[in-house]
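Quick heads-up: it's one chain on its own, the form predicted alone, in structure tokens.
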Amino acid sequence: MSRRLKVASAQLGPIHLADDRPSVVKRLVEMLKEAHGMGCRFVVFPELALTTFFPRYWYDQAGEADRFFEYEMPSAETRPLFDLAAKLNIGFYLGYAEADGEGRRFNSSVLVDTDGKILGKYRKVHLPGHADNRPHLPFQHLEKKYFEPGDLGFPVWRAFDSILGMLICNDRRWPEAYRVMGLQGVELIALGFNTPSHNIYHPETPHLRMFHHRLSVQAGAYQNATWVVATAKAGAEDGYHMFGGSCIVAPTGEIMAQTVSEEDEVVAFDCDLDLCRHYKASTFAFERHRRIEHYTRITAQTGVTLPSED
């Protein structure tokens, strides 16, 4: 018999300035009802999924984006989805801004059991925007200001009679991220995103917006080997907008399903966590194609060196 885990994409519509915590937790835990309703064990929230996306704003004073982070993991504001969770016996992805207790600050994921215990820890590696303020551009994006680089690297867990990993929006675009769950044996990727409808450093259509969204998300999941499960917050918050997309990935690269709006909206799949293996075992077996000889440049450096003009 296979091994199987029916697993739900929970998309947040806007969560705007004024929203308070509790409002969007009973938003999390309405969906965290309706994804047991369909029978799923395990839900996907997205990135930043108890704030609206502040990073779009510049914030002067020292202090003034405190009210954004969470200081412990569960508090008693998100508590409330933790005891359903436990109750339901249904385990969850929930992306958050965290304070750490010593001054360090990161865009975060966690990783929750059916008990409504925290399994594992995610720090989001690749941030992307700046860091000084652009007050020119239509909106900012201020991950570089707000957050420092994870600094817990791509782990993976056993759970769910699986092996599950997790990364945050930006870290898709980078196949070394999946890579290195992939040789992790990673089965399924859980992923929370928020992204912008327009790129504030150079032109694009939503179409190709959305278009290397799902490119990314498919190529990694195909050659990894592995479920992801991407699940954005979508729609305009106080006017800014950010694409949905939500979707949850075969190891095929094909789409099983996926959102239709942009508003709170709750897609589910039954995986076949042994469509992995086969991949594994052939097209991606790893131990018998890769040639890890001729990558030392990936880890070696940074930026572009071009080649000699001699």
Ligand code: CDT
The other form holds:
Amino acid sequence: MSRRLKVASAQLGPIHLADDRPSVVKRLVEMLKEAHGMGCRFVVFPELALTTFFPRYWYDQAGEADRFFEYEMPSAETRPLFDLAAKLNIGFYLGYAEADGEGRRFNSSVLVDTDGKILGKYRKVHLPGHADNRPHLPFQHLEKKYFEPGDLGFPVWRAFDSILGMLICNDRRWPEAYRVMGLQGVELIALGFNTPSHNIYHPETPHLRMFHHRLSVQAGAYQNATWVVATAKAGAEDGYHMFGGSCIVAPTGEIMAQTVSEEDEVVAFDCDLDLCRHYKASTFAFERHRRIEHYTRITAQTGVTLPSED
Ligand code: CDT
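Okay, that one was the form predicted alone. Can I see the form predicted in complex with the named molecule too?
Let's see the whole complex now, leading with the same chain.
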């Protein structure tokens, strides 16, 4: 008998500055119910799923950005989602802005089990963007101002009869992130994202932006023999557009399900977890084929070291 896990990618349409937490949690609750109705046991919500993508805005007054952060998880406002999950016996991944109570702030996600209890937490490692004020840009990308890089590494958990890991948005463009989990036998990676349709640093067409998103998650899935469930927050938030393209990717690298809208939308797929084993035992049998003696640069340096010119 193969191991199967029916999962949902629960994409959110825009969340505007004026939208309050209870209205957002209501939308998440509706999608959790929909995923349950589809027979899913695990649902992946987006990155920063409780608020607008606030790092596009420069706030310089002390405390001005505090309202975007969660000070406990679950809180009174998010608890209905956790309670419903326990009632329906369904687990989920939820991205949110974390204030840890000791003055540190992270772009985080939690893994919630079918009893509504938090099983694990991940803090985004690869923070994109800048920390300084660049008011001349059409919008900003201030993750380096509002968050610290994650300090928890890339752990995996035994959950839902699988080995499960988490990533957040920009992490998906970094092969090292997948590989660290691949080396722990990961079988399903949950990943939420908010990706602006326009690159503020370098012109790119929306088509190319979507291509790079799919290229990254499909390559990460294939090269590590894992399922990847990538879920967007999409559409125009107060006029700032982000693309959709939420998808469920097989260990073959193929997209098995994807959203078609930029609204709240749930897509599901019944994942055969044993499909991972085939690739983990052949093309990507790490223990037989990896040559770590040649990989030292990967952990020894960040930037590029050019060869000498003489
Ligand atoms: N949220 C997030 O990480 N977004 C980035 C946009 C990078 S452009 C500065 C992404 O990789 O999709």
